[in-house]
Each structure stands twice: as C-alpha cells, then as structure tokens.
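Next comes just one chain, in structure tokens: the form predicted alone.
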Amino acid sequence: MKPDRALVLHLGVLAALLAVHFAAPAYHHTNIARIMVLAIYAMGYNIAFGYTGLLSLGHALFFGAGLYGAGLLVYHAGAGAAEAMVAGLVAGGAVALAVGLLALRTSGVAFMIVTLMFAQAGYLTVLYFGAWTRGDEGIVILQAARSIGPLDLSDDGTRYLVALALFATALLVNLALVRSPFGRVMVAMRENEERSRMLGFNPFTVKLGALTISGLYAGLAGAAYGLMFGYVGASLASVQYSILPLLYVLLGGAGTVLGPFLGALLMFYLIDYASAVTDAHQFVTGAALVLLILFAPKGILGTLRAKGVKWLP
C-alpha cells in the first residue's frame, strides 16, 4: 500500500511549524503564531475562490464579524475567551450565509462589486456605531480576559501552541473537505458551471456551502486574531482585509491545500523586510506580484502541480 503522500507533505509542514517554537527566536516566533492565522483566513478565502471561483473583495466582512463577535462579546459582556471564540467563528460562517444568500444571485464581476459593498457596508457600520465599538481606536482586550482555561493567550509561547493547533485543525479540515465529494464537486463548479447543472447540481447551494464554510474560517480566524493579540479595531476589517487573503492565495497558489499558508508566509516577509529599507514597500510588493503574475500566474504551488506534481491537493 502507498503511503499517502499527500498527508505526509501536511504533516510535515505541521511539524516543522512545531520545531519553530522551540528554534525560532522571540521575534520569528511571533510572526509565526501571527502568520498561522492569517493563513486560516486565506485557507477560507481559497475555498471560496481557488477551489469554488468565487471571486469575493468582502471577506473582510466575515473576518470582521469574527473579530467583532468575539471582542464586543468580552469587552461589553465579560465572556470568557473560548465562548467568544466560538461566538467569532458563528458569527463569520452566519454573515457569510446571509450575504451569500443575497450576493450569490449575482455572478462574475457583479458579485466581486456586490461582496465589496457589503464589506464597505459592514466597515462603516463599525464606524458609525463607534460609541460601542470605539471605532478607529479599537477595543483592547485585558490579559486577564484572554485565557482558556489554563492557557494564557497573552504568553507568548502559549499563543503559538494554539495557533498551531487552530491552524492545524484548519489545513487537515482543509484537506478532508477538498478530497470529499462535496469538494470535488466545488471545483466542478469553478471549472464549468453549466455541465455541473446538467450532472444534476444545484449552483447556488453549492456555492452557498461553500462560502459558508469560507466564513467560517474567516470568522475563526478573526475571532483568534484579537484574542491573541489583544486588539479589536476597525482598520482590521477594512478593504485592506478583503485584499490580503486575494493575494496570500495568488502568491501561494490558488486551489492547492497549502498555497494560503505559502503565501501568506511571503507575503508577510516581503512586506517586512521591505518597510525595514524603503517607505515604498507598496511598490516593491506590487512589483513582486507583477512578476508573480507574468512568469507564474498560478501560484508557487499551482505551478509546481502544473509542472508534475500532480498529487498536490
């Protein structure tokens, strides 16, 4: 019997991300944890898009629901940590259901402009209800309201374990989903709309789940991320937001299990070591992605598959 070659690669990332909490330095090691979450972000937004060809600019709406869900609930009710990170992860995977029920009625360009009204919709709401949300300035959550149960999410060391057990969760969901036939059928969706009609497939449900599913990742991963870090504010769930995980995906590989986590991981850095020399790191990011786009617009991991490795998921 062959080994599943596939599960191995996964599982190997997952192990190299545990050997980097106790190799990395302080500084490595914070971006990691912080990387990790990001990529579940762009994990949900390849469901929709890479493997589904749904192509939103309003996930920061979910990812804002997710953040919101969980910060107003510990910051105006007292909540507990693991209640409002299952608040967050509800709330996104809810948001991203009525929207979809709206939006989804559309197709193509119409549904990028729609889901991009909707999120500049739920940023102002943000704003305009400043009073309870603080607006701009943004609610910082206490140390002592961000642990679970023994795990203090404000320890540095902590916050990684459970990123990486968040973000490991995630990737072999992840997997799972895109191998089941529901998966398949996803990107039988992408590839050809109308034959997967004729198979019998109701467009619109399948879509519909798979946003969902979308955003209940984001959600999780809005929800984690202001937990972790202590801070819930409006500039999180901006249009930046939407954009992000667009290009975490294309950078790493849209419709390939790893590419979130790939890009996310580049993108990250580059932006990085780029503000570290020039107040133009805008341009050398957009100058990375032209480049991207004209010699690999599959991603790093899409044209790895496209060049043999077939068994890449």
Second form
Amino acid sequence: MKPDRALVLHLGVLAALLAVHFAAPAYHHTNIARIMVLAIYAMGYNIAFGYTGLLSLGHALFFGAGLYGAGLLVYHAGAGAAEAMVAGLVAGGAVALAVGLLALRTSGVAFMIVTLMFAQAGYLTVLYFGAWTRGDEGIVILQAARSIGPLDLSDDGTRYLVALALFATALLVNLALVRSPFGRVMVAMRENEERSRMLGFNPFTVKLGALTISGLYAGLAGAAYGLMFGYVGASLASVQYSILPLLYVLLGGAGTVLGPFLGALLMFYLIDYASAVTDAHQFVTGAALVLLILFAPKGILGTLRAKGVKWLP
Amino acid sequence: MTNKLLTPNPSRRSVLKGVAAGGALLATGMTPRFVQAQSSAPIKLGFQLHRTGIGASYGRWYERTATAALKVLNDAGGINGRPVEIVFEDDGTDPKRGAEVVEKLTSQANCDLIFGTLFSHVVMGSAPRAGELKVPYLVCSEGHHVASGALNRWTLQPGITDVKSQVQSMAPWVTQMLGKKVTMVFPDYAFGHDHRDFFTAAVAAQGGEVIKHVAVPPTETSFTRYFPQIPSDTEVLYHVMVGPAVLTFVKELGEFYGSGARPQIFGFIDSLEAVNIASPGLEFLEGTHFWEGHPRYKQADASEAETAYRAAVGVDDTGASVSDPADIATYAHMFSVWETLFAIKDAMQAAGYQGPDDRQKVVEAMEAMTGFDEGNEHPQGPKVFNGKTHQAFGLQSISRVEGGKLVRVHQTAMEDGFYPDEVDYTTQSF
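Mind sharing the form predicted in complex with its partner chain? What's above is the form predicted alone.
Expanding to the full complex; the earlier chain stays at the top.
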C-alpha cells in the first residue's frame, strides 16, 4: 500500500515540534508556543480565505470573541480555564456564524468592507464597555486562574505541550477537512461559484459553514492566547489582527495546510530579527511581502506545489 | 507554597541547565576564575522601549534619559562596583510584542532585570511574562495598575507617582482656586477612565461636582464636535489627551472658545507633551493651568540636582533639546526613567546582587525601602515608596502659562496623594 505522503509530512512536522520542546533554548521555546497558537488562528483564516476564497478583513472579531469570551469569564465569573477555552471556541464560531449570515450576502470587495466594519464595531465595543474590559489597557489573567485541571498554563513546559496539542488537533482536523467532500466543495466555491451552484451546491450554506469553522479556529486561538499568556486587551482585537493572519497565509501559501504555520513562523522571526537591526522593521516586513507577491504570489508552499510537489494539501 | 501544579516535563529544564552548566564548567576549567568573571562582569539591564508606535515621542526621550543616567551611574562606579549596560529593545508600543520583548531581554540578552515601560497596555501585556520568568520588572508608567493589585510581585513602580495619586492631589487646589463645577474631557479608554473616576471622586470629596464627562473615542482625529457638549455653567474645564493628535486637540479647543468668555482651564500636561507651547494657535493657553510631574520650564528655585539633570539629558531651560529647539522633551514624565535606574542601583546594592539567582532579593530589598531623598539621583523631588503596593509617591506641580512659559504656582504636599492600600504584594509568593 502506498504511504500517505501528506499525512506523513504533517505528522513529521508535529514530531519535529515535539523535538523542539526538548531541544530549543528558552527564548525560542516560548516563541514557538506563541507561534503555534497564532498559527491556529491563521489556519482558520486559511479555511475561509485560502480554501473557500472568502477574503475577510474582519477576523480579529472572531479572535477577539475567543479572547474575551474566555478572558471575561475567568476574570469576572471566576470560571475555570477549561470552561473558558470551550467558551472562547464557541464564541468565535457563534460570532462568525452571525457575521456570516449578514456579510455573506455580499461578495468580493463588499465582503471585505463589511467584515472590516464588523470587526471595527467589535473593537469599539470592547472599548465602549471599558468598565468590564478595561478597554485598551486590558486585563491580566492571574497565574492562579490559568490552570486546566493539573495543567498550569503559565508553566513554560506545560504551555508548550498544550499549545502543541491544540495545534496538532487543529492541523489534523484541517487536513481531514480539506480532503473531505466538504473541503473539495469549499475549493470549488473558490474556483467557480456558479459552476458549483449548477452542480447542486448552495454557495451560501457552504461559505457559511467554512466561515463558521474558520471562526471556531480563531476563537480557540484567541482563548488559548489569553489563557496561556495571561493578557486580554483591545489591541488584540484591532484591525492589525485581521491583517496578520492574511499575511501569514500569503507568506506560507494560501490553500495549503502547513502554509499558515510556516508563514507565522517566518513572519515572527522576520520581525524579531529585523527589529534588532533597524527601527524600520515594519518597512523590512513590508518589502519582504512586496517581493513575495511579485515573485511568489502563491506563497512558499503554494509555489512549491506549483513547481511539482502536487500532492501537498 | 507555589501555585505551580504540574510540570509534565521535569527533565527538560534540568537537562538544558545541566548541559549549559556542564559546558560552562568545561569552558572555564572548573576554576574559581568563573566566579571572579561573574562578579566583575557588567550588570545588564533590559529596557523595554517605545521606539515605534503611539509612544514613540516618549520613547525617544526615555532612551536619552536612560542613556544619560547610565553615564552618571557608571561614572560613579556602577552598581556594587560593577559597570552597568542597558540593552534597549523596541516593543512598538504593543502589548503582545511587549511580552515578547520581556522574553527576549531576559532569555536571550540575559538581562538581570527589565525597566522603562511607559504605556499601560504594554505593562499589562508584559507583566505576566515577567512574573513567569521571575525577573524584576520596573515600570515608568504612572498607571494605577501596579498599586491596584492587578499585576504581580515582580512588577514595581518606584520612579513615578501613579495617576490615582496625581489626580487626587490636584483636586483640592483646583476646587479651591479655579471652581467647583467641573467638566472633564478625556480619552475614552482606560487611561482616561482612570482620570474620570479618580478625579470625579476627589472633586466630590472637596465639595465640588463634575457636571459633565466628555469622553473622546481614541480613534478620533478631530475634536470640534465634542466641545459643544461642555455645559455653559462649567467653571473649570479639565482636559487630558494623549497620542499623536494632542496638538490638534488643544488647537481646536482654542478655536472653540476663540476670544470669548471661557471657563478656567486645567489640563494634564499629557495633552501637550513633546509639543511646543509656542505653536501657532496655542496663544489661548495663556493664563490656563497644567499638572506637571516635573516642570518643563526651569523654575526660579530650581535645585542644583535639577540643573545637573537637565544638562546631563540635554534639555535647555525651556524644556527643549539643547541641540534642536524644536525638539520638545516629554519632561513631565521622563524623570521616572532616571529615578528608576537609581532605585535599581539602591535595591541591587542592598541585595548584594551577584547574578540572576539574586533577582528575588532585589524585589525584597526594594519592598523594604521607604523612599528616596531629593538629590542628583532623584531630581524631581523626594519620594515615599510603599513596599506593600510597590508604588512610589512624589510631589506634583501645578503650573500656569505666563508669558508663554509654564510657571509653577502650586506644589502638592506628599500626603495629598496618599490613599488606602489596595494590595499587599509582600504576602504573595514569588
């Protein structure tokens, strides 16, 4: 029987990340944990954008829903981190579903603008209810409240392994999704919505499903970020956090399962190293993206797939 | 007792530490030379700097102040006889990046402690990581977040009074000298809400009343439409604004009142930090009052320490850079960087600091402090330090714009800024 190359590759990446846990210096160890959480967010973004063709500029709303869905529950209601994580996941999905019901009546540029506006409304809502959210300043989730059962999420080792577990689950679900019949319909919507409709698929339902799954990923990532790193603040729900997953996906390769992780990893270290060299690190990042769009518009893994690694999901 | 519940990989850190320690021993031939090298090696202090982002105008001067203070410190022998280095790292005035910078300065640059952060959201985003890394994190933020108990035992604010204390100490003079019916204009986010809540309560305690709160959304770049909300029977207009639009805010306030009757105007200098008071359109500020943490214009009774501080940082008597009169300092706040560095020196010396293993001793030494005397190390004035709340208290100035200059007309008493403790960090575990 022929080995499933794609599955082997993805399991290999997960194994490598487990090895990183034992080998990486402290600084990079925490960074990779952070990157894995952000990659979950980017994977969710990729399901909507890379696979279904929904260019959203409002995903910070879903990330923020998860962040605040979890954070406020812990901070004000004294909920446990496990319940909060589930609440964040559900909040991200529910908000995406609600937004999708309205925003998916539009498409193209209008969809971008509507999602951007929803996200801005969400960001301003966080500021408006400053008495609960402490607005821009945000709230700190105390160390004692950041435990799931016996797992203390403020501990470096535990945090890494929990991040890896969440990332692995998200990655394998993503892989299964894009290889499933529904995943193929998502791609069909991206490639030719009218033809898909002719074949009997309801574009609205498919896109709503994809956007909701995307919201679940974003919500989980938001909740995980708040609980693992102890901070819930409005800047994490700002427009910048709608753009970041787009950049991660573009860099790594839209419509590839590993692209979001690769993009998040490279972007993080690009900013990290550039800021050590120059104050104009944002210029460096921008220039890198311009070069990418000019010479490898499909992103790194997208280009690899186009150049011959056609089995890359 | 520790609140660590379970570490599923007890071997990871110990393995890494073992490898590192083994390598170090091999490299040094297991001789006492290693101990000697450590004790004479420079102390590295990490500085979380707002070099870019919304805090950049402050960050530029915070860096200059820290660099000047470092020279004075090293010229006087450093800390425990060891030279001191500062590693600056830009956080983009962003809380997520702030936490990463704390990580970088601690784990990669091997800094002994971290200081210098101004913006409250960066402090809030970074303090949890400092607590996890068990590295002293000394902020220059003036936020109430430290004294409110929201943070952790590793976070302290020894160099600047918090906003609750500042605001509270202003209220008696404002209500007695300017009027009792106050309208407040403030940014509609946490920093502004602190002003709103603390000053409203303080005015009420003085028998006055805040008759209107005008909250301005942080995304606003034009303010004209907010000013008609100011009630006509307002006796005192209290304003505070931060960010890149402060000059627009103040100019539009002047345009709103024109040459007609206006209430007394009392502002926090935050509305004018890094802005030249002689800018066109700001003439209406003549006769208005400002809170200043540290008077921008050199006062007639300035101390020798104050004069030396200005010269060291490169600020002239008007609060501008000596090399560029158009470059106005963030003078009301940046003293906190200078004073925090010398508070660090005192704490490290009291703790007999040798290396990262003594970080906890530094926090405990600082908690044991009760204050700092005015002098070259504390040019803004004396400080009372509350070891339980990790918060310093100092004297505040109220200045009046006279002939285009800010002239101090009142200085608060230390007691004006005291309030009951809201936390006792010394009861928390490390």
